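The chain below stands alone and is given as structure tokens, in the form predicted on its own.
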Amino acid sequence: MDYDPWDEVKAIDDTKAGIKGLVDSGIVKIPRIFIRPPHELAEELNMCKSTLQVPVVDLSGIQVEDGRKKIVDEIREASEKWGLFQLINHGIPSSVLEGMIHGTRKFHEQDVEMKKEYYSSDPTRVVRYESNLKLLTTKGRTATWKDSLLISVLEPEEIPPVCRKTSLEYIKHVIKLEDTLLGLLSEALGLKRNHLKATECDKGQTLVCHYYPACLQPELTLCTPKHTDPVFVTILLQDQSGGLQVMRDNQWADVEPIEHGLVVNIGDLFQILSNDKFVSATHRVVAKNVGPRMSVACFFNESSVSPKIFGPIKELISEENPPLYKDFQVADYLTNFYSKPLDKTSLDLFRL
């Protein structure tokens, strides 16, 4: 009998209970749509694991001139070599971080009937809960082992009541941290402190609250496949479960969770702004047979409906260092990102 992946997609989608519902139903093996292609699994067995440690930046000395210079230097080096670093002593209270993780768990673990009204694969919905099955399998990709709550408009009444208070409190703090971060990144590029803020590259925020149930066959699937973020900057809160990995020198390095720490990664659009001085982090999340794991990504981008044009920062361009990318609108970049062939990056499509 011919295998049709859409039968599995429809069966899961119709429940509106996501991957968590699949696990709760008592399955003994994962459905075929989640199993990675044989060449990927073979490649995985042959790939060495990196022992390199992801950079950790301590913001506690930021108010002192020497301390700030050290922080800027560390951020510059991490952004050039990794495109990713961890932040500690960043000023967001531990109670706010723990509240956000707890709110994420409460949303995903509430009664399915309560979650159903948010279940949708319609990208125009400002608040939606999904497992991304249709998008992934339409493009011939393997489905991923996670459920997500996406909040793209920060209107309090739109956010599910079960996590509304914790989400709003967290967003307020993380936007303030982003202001600080943009100042440090500006200085790391040799620009004035307010340069990046003035571009309004962080004007829009999307909060994505991921829930990764324990997986029966973690070696066969991924929670999030290898990718870069089609944004300027991402600030990620992860629980203590682990699973996030970043690529360095063609090897995967674990981004070990730091209690009350945050992960910052440079996105594609920031790589373009920096004219390749900083790199967009290639990362993924591996599946585990323990869980659930929770993480909350805050993506910073100009609005996708904005007519604003971005491109390599003029102050970084010279005869010796000509622009490497075309100017673009965020909407154009996102269209290319979601429709590009699997073997291409969107950065390639915008290179001069």
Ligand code: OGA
Contents of the next structure:
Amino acid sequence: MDYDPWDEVKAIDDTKAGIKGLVDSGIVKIPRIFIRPPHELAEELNMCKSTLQVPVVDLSGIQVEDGRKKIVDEIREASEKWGLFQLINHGIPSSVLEGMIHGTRKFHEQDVEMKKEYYSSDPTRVVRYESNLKLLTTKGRTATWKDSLLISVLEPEEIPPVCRKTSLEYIKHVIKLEDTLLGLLSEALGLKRNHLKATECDKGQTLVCHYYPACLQPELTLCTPKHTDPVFVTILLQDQSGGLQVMRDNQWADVEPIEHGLVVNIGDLFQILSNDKFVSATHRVVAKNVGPRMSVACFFNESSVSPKIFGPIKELISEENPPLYKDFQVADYLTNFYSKPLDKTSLDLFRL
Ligand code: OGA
Ligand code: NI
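What's the form predicted together with the ligand like, now that we've got the form predicted on its own?
All chains and molecules follow, beginning with the one already shown.
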């Protein structure tokens, strides 16, 4: 019989129970839509793992001048070379971090009947959960082994009750941390401390609470394929399971979980603003036969309705350092992002 990936997509989609539902149904092998193409699997076998350590920045010395300078230097180096670093002693209480992970688990593990009403691939819904099967299959891509709860506008009463309180508490703290981070990143670029904040590049926030069930055949699929985040900056909370990797010099390096640490990564929009001084991190999540793994990404982005013009920051431009990107409106950026060909990043769209 001819294989039609849409039959598999539809069968899973109709349950509204996500990948977790698929696993709970007792499958013994993963459906074909999740299996990576042969050339990718072959390439994977030939890749060496990086032996380099992903940078860890300790914020505890931030109040003293010397301490702050050291932190700024470390962030500059990490943002130039990796586009990604981990933060420790960042000030968010461990109970808040644990609450956020626990809330994510509770959402995904609640009764399917309760979860169903949120199952949707309609991007205009402020809160929804999905497995991205339709989108990926439409684009001819391999499906991924994860379910995600997306909270795109912070309308507290819309957040599902099982994780409302913990999410709101986390959001409050993570926005405060982002303020601190913007000051440090501004200084790392040689700008005034309030420069990035004034550009309002972090006005819009989306929280994405991922749930990656254990996978029977982890070597055949991926939880999140190789990508860069199209946003300004992402702050990611991950549990202790591991699986997140970042690319450095064409090799994958593990972003080892640090208890109560947070991962920060530079997105495409920030690479453009910095005129390539900082790089947006290429990263992915590999599948494992143990799980579930939970992670929560908070994407900081310009509000999609902003009429503001973006482009390389003028203070970073000079005769020796001409702009590498053209100026654009955020709405243009988003439209182009969703319609662009698969092999292009947001950076390619605006590069001069
Ligand atoms: C993302 C992402 C990584 C993770 O949501 O863009 O890269 O560890 N997540 O879940
Ligand atoms: Ni990402």
